[in-house]
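Given as structure tokens, the chain that follows is alone and in the form predicted alone.
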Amino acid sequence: MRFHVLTLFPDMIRQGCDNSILKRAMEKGLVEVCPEDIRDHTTEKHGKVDDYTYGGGAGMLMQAQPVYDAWQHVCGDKKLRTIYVTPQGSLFSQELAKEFAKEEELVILCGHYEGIDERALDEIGAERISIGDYVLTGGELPAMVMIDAISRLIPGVLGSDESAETESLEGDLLEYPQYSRPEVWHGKSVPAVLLSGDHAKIREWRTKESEKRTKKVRPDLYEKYKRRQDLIKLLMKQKKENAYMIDCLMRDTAEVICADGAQVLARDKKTDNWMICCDDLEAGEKLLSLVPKDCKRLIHNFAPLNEKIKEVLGLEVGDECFQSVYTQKNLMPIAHKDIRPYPMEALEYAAANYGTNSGPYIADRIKAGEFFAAYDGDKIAGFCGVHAGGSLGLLYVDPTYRRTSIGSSLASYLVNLALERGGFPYAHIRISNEASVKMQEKMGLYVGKRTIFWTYRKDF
């Protein structure tokens, strides 16, 4: 990812990025930080970039011309997303960091003095973002804060991508207490559960500690978390029918639009999938009326709603699926141990064996670190992955290795991955795929009898 930083102090940006994880990410070519000196673009012969404000008032204002010309210089003929760091902006958050991390290039504009001429900000379409309710001498420090927060979400930047998923503020909880060696320090011992080797109990302890800490330090976050947990608990009463919504809520990617008991409308913020859980036509139609007319994809679990969805949104059923769920807390045993992230150089093999036109989607899953291969020596014996919406699947086993432990090992690997990430392990199985139903039931997953429907626009 490339950050263009428009600044009056480019050396401050260079020095701030020349350390630690960010420096290593730049050396690997995962991140590029390009400071652009606004003074290089002024037409004033003495290099001046500021002037007095019209209407009077204290302080100087950065002029429109050098700011706009610097912005045009870095953007060229591209329309790049541009952030102006200012205490007058929307508050920067982990959710915004995730959103910005999806960009290939980002422009960050650093103000000084009393700010920047409003006309330049309007002309470049700058989004005003603040890192907090306080005032600094310039935008460089906030820019570096945002660069750091965004960069660490880019695959490969952290030593373990899981680090970005299990930290404070994920799922509206602050991070649990952590301990390292020695086992006893100043008479204080590491909690016994962390030494037990029981991963289920460790996860449970960590969740409870996160809840306690959040409730005490950030009651506002805790209330949001509690509302979400109450809804999950309600939907869990029919877990095999509501798995797609439950997982989205557990991973905190669901924006709940409306919830009346177990009748729920939500949008997956990662995929823009709209989702309805209902068991009543009147309630379903009410939820449907809240879905935007330009919706491209809607998932639901109530067959009588299909006709109304077509009438109101023009969406038609593309897939009808069973849902299989893993309801236990213990990790599943894995017979075949050599399972690793899938290499991009072997994309052609996966695309050829998974399905027509699957190449771009699989490439996206590999890039996201959500696609895995089982190896026999140097040979790929099979692969699996996590779909963009969170369901487990993309499973394929090379004919040479069928009727071995490869298929069940890959499926178990994904189940364990979902558990470790705090999600709800589930898969969608097309109703015609009897072999997959049998395999998952044999592994201990429960397959629901009530199907779900993926509805799409014909041209999508």
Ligand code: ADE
Given for the second form:
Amino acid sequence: MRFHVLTLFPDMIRQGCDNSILKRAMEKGLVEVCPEDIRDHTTEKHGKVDDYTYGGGAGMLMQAQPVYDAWQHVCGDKKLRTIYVTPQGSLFSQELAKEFAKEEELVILCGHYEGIDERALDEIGAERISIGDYVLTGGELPAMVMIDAISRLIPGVLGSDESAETESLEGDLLEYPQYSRPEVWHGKSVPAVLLSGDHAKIREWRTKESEKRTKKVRPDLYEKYKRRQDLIKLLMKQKKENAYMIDCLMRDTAEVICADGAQVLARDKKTDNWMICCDDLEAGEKLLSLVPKDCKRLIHNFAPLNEKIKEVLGLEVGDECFQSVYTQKNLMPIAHKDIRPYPMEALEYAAANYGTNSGPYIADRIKAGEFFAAYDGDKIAGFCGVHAGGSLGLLYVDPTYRRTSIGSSLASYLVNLALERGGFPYAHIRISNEASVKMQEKMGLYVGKRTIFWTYRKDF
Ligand code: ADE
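What would the structure be for the form predicted together with adenine (ADE), rather than the form predicted alone?
Below: every chain and molecule of the assembly, starting with the one above.
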């Protein structure tokens, strides 16, 4: 990812990137930071870039001409997403960092003095972002804060010991207390549960500690978290019917648009899938009226809504599936141990065996780190993956290894992965796939009677 930073103090940016993880990411070519000195673009012969504000008032303002010309210089003929860091902006957040991390190039514009002439900002179409409710002397430190927060989300920037997955602010909770060696220090012992080796208990303890800490120091975040937990609890009363939404809520990728008891409309921010859980036609139609007309996919669990969905949104039922859920907190035993991320070089094998036109989708899952292979020595004996929407599946076992433990090991591997990520392990099984229903029931998953519907635009 490339950051262009328009600034009057390019050395501040250079020095800020010349350490630790950012430096390593730049050396690996994963991140490029290009400071651009705005002063190099002024047409004023003494190199002036600021002037007094019209209407009076203290302080100087950066003039439109050098700012706009510097911006045009870095953009060339591309229209790059541009952020103006200013205390007058919307608040930067982990969620925004995730959104910016999807860009290939970003321009960050740093102001100084009293800010920048409004006309240049309008012409550039800059998004205004603040890093907090306080005022700094310039935009360079906010730019560095953003570059740091965004870069660590780029695959490969953090090493395997530095995870971006479990972290402060995931799921609206602050991080739990952490301990390292020695076991006793200044007479204080590490909490016994962390030495127990019982991972379900450790997860439970960590969640409780996170809740306690968040409630105390960030009551605003805790309120948000609590509302989400209450909704999950309500939907859990019919877990086999609501699994797809519960999982998104647990992983905190769902934006809840409307919740009236257990009649809920939400959008998965990761996939842009729209989701409805309901069991009442009137409530369902009300929720449907809130779905944007250009919605591409809607998943729901109430058959009588199908007709209305076609009429209102033009979406038709593509798949009808049972849902299977794993309701325990304990990890499943895995008989076959050699399961690893699936190598991109073996894409052809997976695509040929999973089904027609599955290649690009599987390639995407491999890239996302969500596709896995079971090995017998060097040979791939089967594979499985997590779908973009979070359900477990993409399971295939090589004919040589059918009726061995490979199939159930792959499925258990996915269940454990979902548990470790704080989600709700579930799968969607096409209603015609009786073999899969049987296998999942045998493994201890519950298969619901009521089906769910994936509705799509016909031309999708
Ligand atoms: N420039 C000065 N203060 C700032 C802040 N809090 N956020 C973003 N840019 C700034």
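If you're wondering where the values come from, they're calculated on a predicted model, not measured in any experiment. Numbering follows the first chain given and starts at 1. Basically, rigid core = biggest C-alpha set you can superpose within 1.5 Å across the two forms.
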**Request:** Split the chain into its two rigid parts between the two forms and indicate if residue 328 and residue 109 go to the same one.
**Result:** no
**Complete:** Rounded to the whole degree, the smaller rigid unit turns between the two forms by 7
**Asked** In Å, how far apart are the CA positions of residue 407 between the two forms with the rigid core superposed?
**Response** 2.8
